[in-house]
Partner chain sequence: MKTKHGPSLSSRITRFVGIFLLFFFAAVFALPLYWMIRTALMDDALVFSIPVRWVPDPAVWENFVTVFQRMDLAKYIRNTVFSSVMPVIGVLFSCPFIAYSLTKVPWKGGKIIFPIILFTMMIPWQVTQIPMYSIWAKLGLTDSFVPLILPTFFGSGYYIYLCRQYMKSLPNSVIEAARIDGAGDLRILYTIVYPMCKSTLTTIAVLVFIAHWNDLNGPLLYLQSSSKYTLSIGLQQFRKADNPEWPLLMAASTVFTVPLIALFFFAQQYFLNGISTTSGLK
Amino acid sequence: MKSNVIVERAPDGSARLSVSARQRRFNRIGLMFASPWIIGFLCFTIVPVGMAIYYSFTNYDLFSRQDWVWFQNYVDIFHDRYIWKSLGNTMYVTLIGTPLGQVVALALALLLNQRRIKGIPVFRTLFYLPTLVPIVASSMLFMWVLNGNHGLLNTVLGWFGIPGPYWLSDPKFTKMALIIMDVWRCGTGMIIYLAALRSVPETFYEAAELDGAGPVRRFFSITLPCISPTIEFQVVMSMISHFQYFTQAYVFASLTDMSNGAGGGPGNSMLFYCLYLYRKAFLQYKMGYASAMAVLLAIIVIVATAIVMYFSEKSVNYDVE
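Just the structure block for this chain alone, the form predicted in complex with the partner chain, nothing else.
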């Protein structure tokens, strides 16, 4: 009702006043609609982040102690050999899991992008289905698929005379077991690559075909450059999610290492940074120490995300059409 009055008055020469009245009204409405976020931001982001930084300088244990210890946690982290072990494991899955996952996702997308083949939607659904299996269910499934004596993978390997390893109990193979499962669940990346491939203009390929370029040459000279922004985006996103590797590792590690609950699996071979963080915080209640670990993780992730932003910015500018 109020706005009616203002709008009608506007032509009367009191334009400036009504504009500022309008603006004040919009400020009030904007604030009202944004208020859930503002409250949430304060309660679920600002306050906890502040507390986490504060905790990281204390020996907080959730119950009794909360003394200021300066940089002791950070110094301890530097001297904690499990931190280095967990960082090493995290780097392992990042450096092997990321390229492998991306190559398979892209390969599947390329197969789905073939022209003149019927039933592509059926194949697309089939490749995507594993992603829909909830992560805990899929971890259970793969602990069975990768079972040393009776599992699916070793049975199939047996057909070719390859003795499959004990994926889940041999520390050399446990991380590979996780990576195999992650590659099976690469459907989301595949869909993204497929969308990118479909945005490459057909005329590029036709021109190349007329010039006599074969499929391999077309892939490296046309497809790859055209979808490179998507690849960069995907690689960095995948790296960030690997830094935060937790759920699969938690399920695998806690079920293959019966001795100490949520340990790091056989020989701590599945002790990843975030699993170790969880163990420190919620099994040993070293909240101060774990907070310092979380703060360091945030720094790593923010730097990496800044890189994603930079690349996605580039992909917006890079328009083939």
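Would you generate the structure of this protein in the form predicted on its own, following the form predicted in complex with the partner chain above?
What comes next is one chain alone, with no partners or other molecules.
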């Protein structure tokens, strides 16, 4: 077999290695196959990010105006009362929805990881099906489920003598209604956790069982450490997703009068950061202002992710094979 590397002699007599023409051809072929992704990354990620940063220093109105205003957009953001309302709502669903969704997804994965029960594949499919429903269709479905007068959830609560609230019109419960729908759509996280659980060596559980460890002890001493990298990944991705909360809130808020405040539902209780950004950009045509909001959101996400990674560094175990 011919080698792809040939030895050449330098002028001083020392030997050096150079890549053959065949290897260079392989490199060109590899770049050719990777070029669609590289071009897409440059055109649809790097260029839009650069344009957003540039527009954030202008008063661009999406059509004609593009005057340089330096940091005025950022100054206006910190004086916008709806910004703080939207950040508060976003932090609410992030801090409550992220851990709640992960707990439910992991609990379902643990139940569906039973190997001795027949029909488990059927249950896995049933629990994953809600994820396949488009998010707009899910939102429309939950408008009926969470209806305060004759919704399915309040009907079930009424069977136990519990008066159900007006989930979609009471500002105290609108965000919790969104979280309930998100928990219902936790099938993707469940599948990822299930794959992580299946990769835990059975010998670990057998050795712990011989030592007298019960199910709870095995879960905290074996299962959690072994799947800790997956938990870290899931938490970070869920947190980023909640910071970008938009579609559900947009559909739910459409039930109320959009002239109320900033169009974020009852008492602007569903005015999330990305929803407010969308309204600034495409309803008020303040694209420069919206670009500044997008830059600040990116900074917030980066800082939050760094904090999570820092505090999880000592608890995440990457040594399990």
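This one's a predicted model, so the numbers in the text were calculated from it and none came from an experiment. Each form is matched to the other, and the largest set of C-alpha atoms that superpose within 1.5 Å is called the rigid core. Residue numbers count along the first chain shown, from 1.
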Residue 285: with the rigid core matched between these two forms, does its Cα shift 2 Å or more?
-> no
